[in-house]
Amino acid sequence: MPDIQALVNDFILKLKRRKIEGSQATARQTAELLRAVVSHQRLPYTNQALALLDAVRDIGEQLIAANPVELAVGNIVRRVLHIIREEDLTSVASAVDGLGLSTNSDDDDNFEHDDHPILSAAAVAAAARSTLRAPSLQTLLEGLPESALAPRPSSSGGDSEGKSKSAERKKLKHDVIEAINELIQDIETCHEQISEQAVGLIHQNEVILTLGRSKTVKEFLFAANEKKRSFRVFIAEGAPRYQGHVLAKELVAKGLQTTVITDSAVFAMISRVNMVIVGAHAIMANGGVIAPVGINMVALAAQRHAVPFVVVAGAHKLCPLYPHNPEVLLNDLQCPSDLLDFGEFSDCMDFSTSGGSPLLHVVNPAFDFIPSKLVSLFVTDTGGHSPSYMYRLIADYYSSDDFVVERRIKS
């Protein structure tokens, strides 16, 4: 499958060169690429799911390495891995259901040898419980016997080849592709689902502040505007990219009352603002947010004046990782020419005596980290959530054994 490798390489190059702007585009393209990978993947007769997982993980690792800061790539890779697991589970479960419960311990041993050393039965049970069924009272009550049973069918995927191998093989692949399509659909329509909630959050004559430009925020405001809510928007321009200007233009075209302010005026204006709505680059598992640079300042100011700080983000921005020193490790330092023109200070610098280290550094980070305590509300396509609930949402979307993609490959 050379064409797939070419696609992957192309995408990796784009990621490395930061050619893809915005986490939504990245997420969608990643999902499309992985769909191609899945569809071109030849599956063996046994352990199909495993083969698929390996293939996706292999590609995923390369993609993540290409741009480790773009967390959406890793998110989508994990989502696809999770989909494969899930589909495998359901197909097998249905097969097993059709066969009737014929499980024995041999199968268990048979399966668990290969590449799930960490995966305990309990963990899988938990995953199955959380993903396959809504946590209803029944499942809670019946949880124990179910969970005891659930992993066994999944593990017995390999040896259910008796009846209709080819059909089942096709079915798994087909199901996975279907699910990935659904995922892509979700990514594309997340704005609509998020903006549906706008009317419930924005009241008449509200004053809203945002910084920079986020497509999600734009759609969110548009949706409220279409529902005949009249409100006023302050837009901090968001240096050094000044995307706030673009957003202002778009909002004004829709007839919204818009005021553009400088980033430094955020603190001055926040006292007259009812709500801060910003987009995010990624949401971490602890509820912290990685967002365009400058938003931490806005969040602090909002906290000072007790202004609700709302983050709107699609589910694909939900990252199962916990941040460590995110300001540095999950940041992107960009070109200094945004701040100082090339050679602007070369005339006054003395290059002879600097002793190796240059006199002047220019720091131009791309992202800010906002700790979860500063966030009032997350609005995702599944509804509004408080920061402390994020870890739970993550369990819905990701399998716990996919959290670390790379290590599994190496080991």
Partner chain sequence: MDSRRLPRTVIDPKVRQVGFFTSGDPPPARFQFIPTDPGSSAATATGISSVVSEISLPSNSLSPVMIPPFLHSSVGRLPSHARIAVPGYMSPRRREGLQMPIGSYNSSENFLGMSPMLSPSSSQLNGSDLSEVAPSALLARSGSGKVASSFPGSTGEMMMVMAVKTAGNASAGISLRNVSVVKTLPVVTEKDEETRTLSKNEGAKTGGKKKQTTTRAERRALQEAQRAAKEAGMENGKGNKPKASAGGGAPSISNKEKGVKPPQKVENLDTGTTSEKRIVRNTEKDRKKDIPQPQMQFDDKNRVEKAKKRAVVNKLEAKNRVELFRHLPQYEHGSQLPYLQENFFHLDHIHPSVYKVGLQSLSWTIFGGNARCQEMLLAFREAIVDYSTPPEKAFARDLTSKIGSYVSFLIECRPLSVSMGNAIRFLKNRIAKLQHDISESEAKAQLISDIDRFIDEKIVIAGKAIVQHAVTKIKDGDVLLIYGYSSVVEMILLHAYEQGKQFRVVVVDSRPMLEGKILLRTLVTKGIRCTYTHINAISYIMHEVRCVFLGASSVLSNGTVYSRIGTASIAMVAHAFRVPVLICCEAYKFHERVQLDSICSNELGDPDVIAKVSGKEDFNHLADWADHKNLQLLNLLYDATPSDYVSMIVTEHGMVPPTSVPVIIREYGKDQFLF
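Target state, the form predicted on its own; input state, the form predicted together with its partner chain:
Chain only, nothing else included.
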């Protein structure tokens, strides 16, 4: 059996040292680690879901602190917490159904349900609580029918109840692990799911503009090219790392007509473009986008010339937080050597003000923030969505109780 804490420490070290490249790989490895945590977590006799939530929350807080810039880590931690809550609710509902309980409104016809007891909402809530703990005097007084509380005959007596409780614990853990496996599968296939929508967006003889290099954008363009769509791609080079040059080589190798332009030429070329397609680092709860630096300039140019601005990103990049939340680190300063060679400017470093601070400062931000009003469409692995709909997607994936991931203080 692997040492879970050793796996956690190793992953934290990778996050701190930025050894994992890309949000997809980070999200997948985070989900795999949390799956191992759930698998090896020992569950108590009662409150199994709470024990899983505490274990995942404890590890998740450490992972998020290791690299706050990589929002995909926090997204996956919150997704797993939401999965645990959903599976727990499902198991409670199944247990209530197993007791033969039902609720009914005043307008329903009661005659055809004479064989089954009709209970109030309070009674059903009591039944739900009874599935999470042994029957108590309070439970008996909350309106449960005698048939639901009567001990069932068993040849093994108390051993049967113990086996039943053990089976319930194993089922919850099994269901959570299965749901995490589905999440990992969704992360691994997100590019394929997004690329399937390329044919509906990219049409014959269109001109597409992008900036830098995004794997999601690359697969999106490849998919449209494989469907024999003839189009041209303008690529802004994405200074100072010039990842656009890499993307241009990859597109040319697939037979796509490609033109590389400087970032400053975007406004000059945007009038020839039919659509802008870019990737994203994260999509926030208000529909705003954290994307590689320079894309905000492209979005402004697209708005000015009424060119559709499309963002393609996997669902693991949906973040339930807002840009103003203190947990969100909107930017990251990269190494100044990407901009200036130290040898050429070393003499400038010697000059300083009377206060001792240097006269020359080099700032190399990694990201831009693009407000939702500049985005025309989001394309995720679940389909195309307008910015105003993103809150609904986030509500499906996350629980509001998990927006802030921190360890529960034990009294």
